[in-house]
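Only one chain is included here, represented as structure tokens and corresponding to the form predicted on its own.
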Amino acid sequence: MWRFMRDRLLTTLLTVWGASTLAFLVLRLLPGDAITNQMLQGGASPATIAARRAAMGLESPLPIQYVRFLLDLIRGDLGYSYLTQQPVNALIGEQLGATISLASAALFIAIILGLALGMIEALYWPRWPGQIASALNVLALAAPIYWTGTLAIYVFSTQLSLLPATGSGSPIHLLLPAGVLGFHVAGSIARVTRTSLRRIQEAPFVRTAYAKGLRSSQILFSHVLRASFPPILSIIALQTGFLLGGTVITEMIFVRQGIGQLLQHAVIDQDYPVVLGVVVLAAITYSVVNTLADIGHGLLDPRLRLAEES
């Protein structure tokens, strides 16, 4: 277990380093930044802009900037916003709660809906319940989130007046965006659930259980679902890691506060420290979630745990 945790910690550090380094280089190679744009709009002269950039270390050679960035990152210091001069840690902290609420609600909906649709398609195909579940899976995977989000606003807010179309702060404002985002994440979970269930249903131990006269429900819940769950857990972890990208679009559509709105404005304003801070947060989230999924694999399948320990 200690070797497993050591390897996962090393993987997490390499993931954060790789993602932050790539983002740092890409952002530095792009023309312009928030300081230059802001001072140009204020009518500052090129000399004044150059002096301000030099005072903030932006005129230093790229390797020196990179080393400073890494040293600050090791200390947990993500720097200051070029636009507001506020610490990036504080800016992210102010918006993190709203994004966690949206992502958690969406993930809960996605797991319940994805497992249900996958099981229905696997168990009832080609009858009509399985065909309906298959159609919903295809829709969740194929339709862009901005299309389903706009459609949901039109149906549930404009036509039926059941749910608010925009805003945040109360649970009712969370229902529509969480439902839209959860529906999209559910498509991948349903597809893997269907495939895993079909594969396990054809396994010899399942046929043996039927031959012993066990009830179908007992075989399904005691044998098939448990054996099918490791790949399902993997896709849930993968979708959780990518959920931050979905919240960006969802928060834009539903005009919600959160990391998505913060990232959108930072990209438009070329506020690179904020963009880098969000990238680091996403890398850490992805690594931690996948580490927890690997631990869950070991608990569900003792063979994986023994392989890690050997």
Contents of the next structure:
Amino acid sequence: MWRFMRDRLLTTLLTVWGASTLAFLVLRLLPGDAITNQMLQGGASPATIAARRAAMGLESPLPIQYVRFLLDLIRGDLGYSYLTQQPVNALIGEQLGATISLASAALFIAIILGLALGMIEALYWPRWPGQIASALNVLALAAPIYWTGTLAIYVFSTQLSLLPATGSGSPIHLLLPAGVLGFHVAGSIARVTRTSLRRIQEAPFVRTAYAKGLRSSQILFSHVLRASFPPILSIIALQTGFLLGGTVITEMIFVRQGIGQLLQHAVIDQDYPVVLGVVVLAAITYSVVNTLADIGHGLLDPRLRLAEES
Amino acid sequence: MRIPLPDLIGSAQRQPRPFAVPVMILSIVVVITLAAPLLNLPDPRTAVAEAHLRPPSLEHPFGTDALGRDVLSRTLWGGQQTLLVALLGAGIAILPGLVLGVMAGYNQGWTDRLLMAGMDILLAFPNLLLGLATIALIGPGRFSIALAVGLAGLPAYARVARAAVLMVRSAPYIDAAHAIGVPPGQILLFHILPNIRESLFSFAGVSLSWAILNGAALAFLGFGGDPAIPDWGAMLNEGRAVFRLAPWIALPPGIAITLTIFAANRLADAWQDTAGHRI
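Could you please show the structure of the form predicted in complex with its partner chain, as a counterpart to the form predicted on its own just displayed?
Whole complex next, starting from this chain.
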């Protein structure tokens, strides 16, 4: 197990390094950036612009900039915004709380809803509960969040005045955006849960459990669910990594503070250090979560880690 | 309260999901959007100030938007844009993804490790963020969106193609082909690819639905370039701003996107079921 974990961690480190390097290279190699744009608009002379760029270390040769970037990254320093000169860490830090609460509330809803829908669909398929679960699942996967979000605001906020549509702060403000984001993430979780459950139901050990005279609920919880859990764990981890992408649009629709808004504005303004910071943060989150899931997978299913170790 | 549990023993014999429904939906969507020039609709780009935010009527069956443009006309013309960008994006994901994935799966060893490490690095960026970063680099526009969407979908397609190749690579009939001296290129083309085509087609359907979803998302976020040219994603954003006053603007493009993605997903499911049937 230790070797399995060590290999996994090493791969993760390499992936994070590769991802940061790629993001750095691509974002630095491109002509045009926020500093030049901003100062040209302000009527600054080329000399002033060059001085400013030099002060930010942008005139040094690329390898030197890269080494500086890596050293800073290892210390957890993501550089400075071209536009406001504020540290990217501080900019992200200001917004991180709002995004984390949105993402974790959405994830919580997605896991509960996704497992429920998937189980209902797998177990009750031709009958009405299965049909309803299946329809909801299809909607969650096919409808774009930027549309259902608008509809949800219209129904729950404008028409029924049940929930506030926009703003952040209290848990009530969180309910609508987290519900909508969670509903869509639940789609993939439900799909994998359904498929995995069905596959396990075909396994001979379910028949054996019946033959031993176990009750249906015992078979479901301690045999079927347990055996079908590893792929579900993987999809939950995958979706957790993707949540940061989902929050970009959710934050825009519900006019919430957060990393998504920060990124969207940074993209429009070509404020590359901020884009770089957010993208690197997302890649690290994704890799770490998936590594944890892989390790969990290995703990649940000894065949997997033995196969990799051999 | 006790919830009645059904019989937990599943059966392997399940009806494969049909092709007819998704194929029908997709053909209808494509035919209608392509027919837009023939339908004698008002120009989707001309703003008519005095006709703004009209509810549906005989003259404007889907109403008009904030600039007085006909929503029906914009939905049909917008469909052309959205579908074109999505097809282009899916193509950019699928073709290089297929080549890279097959190369990795067939050659194994170092080629495989290097290619897949590269794909893992790309996979570490959430889809939409990769798209946004691409837009940040090459600027907004419809071609940028297609490229952004394609790059975001490429690593997943490569992974699936590789996994599919690995499934059949060690099959006895491949060994047999090697043994009788069939050249590797022929083995790939005539022995491996035909046997994994269902998986490849199936994931192409998934890639298409991602391309529609992500492409429209980027257009929704305002990265589609010229705002006069209609597009489903951009229309949803325009409709969002005035949804309380004029819900008819966001409904047609929203329903159209949902139906198209649903059909693409179902097409993927149907291909997958045929694969399950053969094995």
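Owing to the predicted nature of the structure, the values given are computational and were not obtained by experimental measurement. Positions refer to the first chain, counted from 1. Think of the rigid core as the biggest set of C-alphas that the two forms share within 1.5 Å after superposition.
Would Ala135 and Leu115 land in the same rigid part if the chain is treated as two blocks moving between these two forms? When each C-alpha is assigned to the better-fitting superposition, Ala135 and Leu115 land in the same part.
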